[in-house]
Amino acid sequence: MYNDFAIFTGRAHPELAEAIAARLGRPLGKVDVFEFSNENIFVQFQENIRQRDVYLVQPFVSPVNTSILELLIMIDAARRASAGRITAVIPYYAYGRSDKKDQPRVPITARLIANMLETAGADRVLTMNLHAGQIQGFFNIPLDELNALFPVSAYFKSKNLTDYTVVATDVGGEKRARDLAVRLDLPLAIIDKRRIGNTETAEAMHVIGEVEGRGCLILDDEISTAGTIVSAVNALRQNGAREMIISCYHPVFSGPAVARLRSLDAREIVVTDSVPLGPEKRLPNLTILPVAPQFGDAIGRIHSGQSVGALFQ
């Protein structure tokens, strides 16, 4: 067995790491992480981690590539400090859309990052709502994937939504939206979407399902530039939808996302805090649900050798 456990964080989302540590009733571990003037990243653990069960919290958020490299360096430093076991806690796994060769001569970056995490010395990964389920299979080490469906569905249950339809933004998100619809006992609709090349734009084509005169609860796994959400809202309104609630698990909100979301006049935008949201991204109709309880409980179970799957039952 390991000598106790410790939770450390990089610079990506220290607020979430602090909340996870608080859930477990202990302070964050001490570690120095900074960049030299030449942009080289330096990491040094400021306490003994020999034979300890170490958890490194780092979502892959802006600047994404720096966040990834920072975690890799933290893993390497922990391994060289003789940590007993190293778990990479990655609430948001970037490059999730690069999960297959869907065009000639393109990479599978999600697999590349998995390889890099293993090479650096990670013993296991704890994450939440990967963009594609097959990314789990890119790892040769244990991976636990938490599901933000539970806090999100619990929140909407408390709202007693009636005359609402849950809407998937595309066919690929049908299962995610169906799971929410089942938990809320609401009907389901699907947007038939076509993405235009690699331009981060999408054209909504058809609405499959009944939305006329109803409120629509649109669910996506992440909102990046919000182009998909804009297309979905336009298509739903053209089909007679009454009002909109927008929800996602990972509010990346890059580029024009905030301006686009503000223009949609949605009743509410419900997200989690898997990624940090600065003041400039906190719209007046934004509700942020905490995921620290899930991550804290999962870490406690991993450390004690209990089932993480029991959290989903």
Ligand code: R5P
The other form holds:
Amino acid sequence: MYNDFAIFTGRAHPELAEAIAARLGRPLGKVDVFEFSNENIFVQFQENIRQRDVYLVQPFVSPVNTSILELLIMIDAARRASAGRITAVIPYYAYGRSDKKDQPRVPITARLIANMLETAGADRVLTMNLHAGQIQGFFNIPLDELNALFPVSAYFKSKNLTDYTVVATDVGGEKRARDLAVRLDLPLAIIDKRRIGNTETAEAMHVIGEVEGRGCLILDDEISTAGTIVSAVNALRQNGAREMIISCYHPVFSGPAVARLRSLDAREIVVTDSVPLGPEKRLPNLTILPVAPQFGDAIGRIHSGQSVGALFQ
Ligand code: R5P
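Counterpart to the form predicted on its own, namely the form predicted together with the named molecule:
Below is the entire complex, every chain and molecule, led by the chain shown above.
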């Protein structure tokens, strides 16, 4: 097999990488990553990684395209340093919505990035809640997809929510919301959302399910501009919903998201730390659940050749 394992981080989310390493009782490995004044990224591992099992932690977060390229360069450097095996640990995989050619002359960027990771030399990928499960199939190398449903449902279970309905923000998110509803033993509602063109404007149309007089626990995979959530909350209030809890796995919180979320007067907003959130994004009603335990345990299992699926039992 391989020599011992080592975990390194790019510049995207070092706090999460540190927490993952701590879960495994190790310090992070030493690597220099910086940008020259001409924006060219430089990477140099500062310790021997020959034949080691190397994990590179880098969610695709702002600046997204830099985060992606930086990970590719780290993989290339690790390959050339004779790493035994390289796992790209990508807690948030951006471009997930570009997963099919559903209009003329558009790219499938999620697939392009998968190709680039393989070309750079990644042997495996470890990620969490891809926008669509089919993205797994864009890779010809093994991919493990963790599920934030476990920490999120455990958190809400401890809250003993009664008179609540779990709400999917669109038909595509129905299974995700149903999985949570089943775990919490709550009913499910779905918003019939229509996107308008390729803009970031979303419009919620109809609510399918019973929400009148009930609290609503809205679940989405990611909140980007929060346009979807605003439309969902408006539609639910128009249908007589009482109060709102908002939850998502990946808090991208781009552009107007924070102002929009602040204006919603939600009881609570519950997210994970798959994406870093600076102080300006930490709303008073925000709860951040850690994903490092899942990633740490998964890395331990991958390294020792145990089942990762057993984590989901
Ligand atoms: C869309 O299909 C996704 O599940 C999310 O609803 C979407 O990414 C959220 O984006 P925004 O917050 O910009 O409306």
